[in-house]
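There is one chain below, alone, in structure tokens, taken in the form predicted alone.
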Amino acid sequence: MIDAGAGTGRYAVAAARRWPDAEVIAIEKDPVLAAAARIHASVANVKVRVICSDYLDVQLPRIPGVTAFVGNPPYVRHHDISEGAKRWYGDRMARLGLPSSLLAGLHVYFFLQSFLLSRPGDVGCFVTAAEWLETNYGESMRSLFCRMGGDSLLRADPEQPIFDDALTTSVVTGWTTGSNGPVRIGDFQLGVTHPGFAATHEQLLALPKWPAYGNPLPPVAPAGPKLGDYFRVSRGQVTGCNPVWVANADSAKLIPERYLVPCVCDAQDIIEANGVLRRSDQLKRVIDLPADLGELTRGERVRVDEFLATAEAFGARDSYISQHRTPWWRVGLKSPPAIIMSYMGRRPPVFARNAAGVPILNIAHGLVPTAPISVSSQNRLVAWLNQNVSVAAGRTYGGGLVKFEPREAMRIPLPPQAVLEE
């Protein structure tokens, strides 16, 4: 039995107490946590033998029975993999023939060593992140699932977080070297394990992402038509800093009329919209000031350079989009689109018609028309979307949030009679 990224031992010393007769090793990089494990297993009275290494660099011996690899991976993003260890990942990904991507997490490394590691008949159970299951990239994680056997996703509720230092979604996976038999999907709340379906490695990879908690195996999306056959979708702006950039009583007094600009602040000015944003003066105002401020009057600049020494005192200027751009008071806000669409909450997306012509801010998606749409098939479409898009279209986060990104928002399915003419 293999513990893989042993942490303090809690799995070894567990299987070494349900299984006396079998060789547990548990192995893990931090030497404080080794050191940990071995005074938790001999306390316990259990005979677990500790291996200080990264699992990525480790060989196991050949053994005439058959090896289980359990554990709670580290949960650590891409951010922080070293790139020996991503040259490492998609070198061996290749080899396989599987597609990798850079954006996996650690969690999906320990799955292809210990993969690399098996024989056919060999078992393993891991507790990781569940992103996977939806995202793009974790196109990657649900190839080497299948081909390493998968055969249990048990998907716990998002409204119950497993690990406590990660706001993430969870899944515990099965999987039998060698396998090819059905997956068998449930869902697991309040210490309650609910049976859900089964379905077969091919029915999951003919799929653009994986159900994830209570939702049932959808059919293989229909030929027709998309929302990106006909729109680019894209985030609404991102200033850098809300709270200053979102003028309030105050600095609106600062700030040239001319450079306050409504825009679309919250999600709930499309929800309240209800299908069709048509006045600006109700919405909150944003300030885009000019890269060149010598366009200012004497007076103006007197009173913009307050204001933009109180959103430098603020941290305005620290933040990573103004460290990122020139000059950086320069919001430089994108065109309005023609329509404009929620993409967090518990409830589905939200899309009115951008009436009003005002930009957005990256709480909303923009849909741009890639030909020129008529506003009377505008006005059908968003009355479709808000009767037809559902939560499981998106993708949950810990909490329970639902979150729709660009490409997820392209992909929405329509009506084949929803051609949409000029």
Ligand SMILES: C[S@@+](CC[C@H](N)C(=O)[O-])C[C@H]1O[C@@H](n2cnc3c(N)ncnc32)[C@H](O)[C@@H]1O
Contents of the next structure:
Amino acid sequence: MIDAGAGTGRYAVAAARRWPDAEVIAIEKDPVLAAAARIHASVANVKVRVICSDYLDVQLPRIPGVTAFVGNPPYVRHHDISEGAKRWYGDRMARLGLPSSLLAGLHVYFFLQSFLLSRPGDVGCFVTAAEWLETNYGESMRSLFCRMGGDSLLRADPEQPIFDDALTTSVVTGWTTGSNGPVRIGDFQLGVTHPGFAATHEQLLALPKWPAYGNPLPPVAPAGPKLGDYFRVSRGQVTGCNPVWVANADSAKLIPERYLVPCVCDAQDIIEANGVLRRSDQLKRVIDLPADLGELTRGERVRVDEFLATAEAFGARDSYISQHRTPWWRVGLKSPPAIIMSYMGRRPPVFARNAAGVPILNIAHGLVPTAPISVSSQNRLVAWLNQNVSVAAGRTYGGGLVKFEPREAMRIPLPPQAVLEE
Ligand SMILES: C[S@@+](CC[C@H](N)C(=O)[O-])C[C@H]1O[C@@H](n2cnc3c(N)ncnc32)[C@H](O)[C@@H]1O
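Next up, the form predicted together with this ligand, please; the one we just looked at was the form predicted alone.
Time for the whole complex; same chain goes first.
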């Protein structure tokens, strides 16, 4: 048994206790943890060979029996992976004819290395973050999982964090090298496992994302129209500091009326619109000053300078966004989209036609038609979307929140009769 990224050797010691005849090898890169694993095994009075090495560099002799790969690989995001390791991963994936992703975390590399070290009939079980089931960049891991002989996925309840130090959903994966059998997909909640359903590799690979905790296998999306065939979906405006740029009673007194722009600043604005956002007078207003303050009258300029001094004292000038725009105070609201949608919550997204013609902050996404579409078609579409889009089309985050990234929203299937007239 190989404990990949063994830490203090919890899995290795448990395995050696349970199967005293097995050869147990713990592989850990950190010398202090490797030493702790050795002490752990010695105190537990079991035989574990601890190798202090990078798992990606390990070579294993062939053995006559079955090897089991076990572990909860490190949760290291791509930013912190060395260039050398990235090259190793890209090169090995290419040799397998699989797509690689620059955004893959180190756990993906651990799967790959386990596969490369294994022989047909070997088995494996890793617990990892589950985002690769659902993200676009997870596609390469999903292909690898099928190639490895993935045969089980146990999705953990997102409300129950598995890793103390990472707010992420988790999944327990199982594979048998060389198998092409179906994948059993189930759920894990409060220590109890719930068997779910089985799906073939072909069925899974045909999906743009795999079903998250609690969700069944979705029907293969019909070849019909998608939201993205008619609309470009994009994020709302980032201000860099909402407490400053969303006007309050005090700041509104200092800013000329023409730079106070009613804006969708809260998902509640969309929910309460009930399909059509008609009024702008109840919305909060965003301070959208011009780049050239020379266009202000002298009196206006004195008050705006006072506001900017307060904003600066509040730290608004130091935000990442302010530092990357010129001048730092110019929020630069994007033009109002035709339809707006909430994209984050514990409920399906809510859509509304933007009859008020207001811009949106990044609590919402905007749908802009790629060709002219009549108002009545837009109304029908919004009503259909509000009735038919389910949370399963989004992406589940730790804690159970569901988000729709713009690309996921563009993949929302529309009814075949959704021919939107000009
Ligand atoms: C999430 S911990 C798992 C520890 C152990 N399985 C447990 O549950 O206590 C991941 C371990 O992998 C180790 N690690 C990180 N990168 C590694 C690499 N490239 N090769 C081997 N071990 C690595 C870390 O030091 C850490 O101890």
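All values reported here derive from a predicted model rather than from experimental measurement. Rigid core here is just the name for the largest C-alpha set that superposes within 1.5 Å across the two forms. Positions refer to the first chain, counted from 1.
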Aligned on the rigid core, do the two forms place the Cα of D157 2 Å or more apart, comparing between the two forms? no
Does the C-alpha of Y137 move 2 Å or more between the two forms once the rigid core is lined up? no
C-alpha of P99 moved at least 2 Å between the two forms on rigid core: no
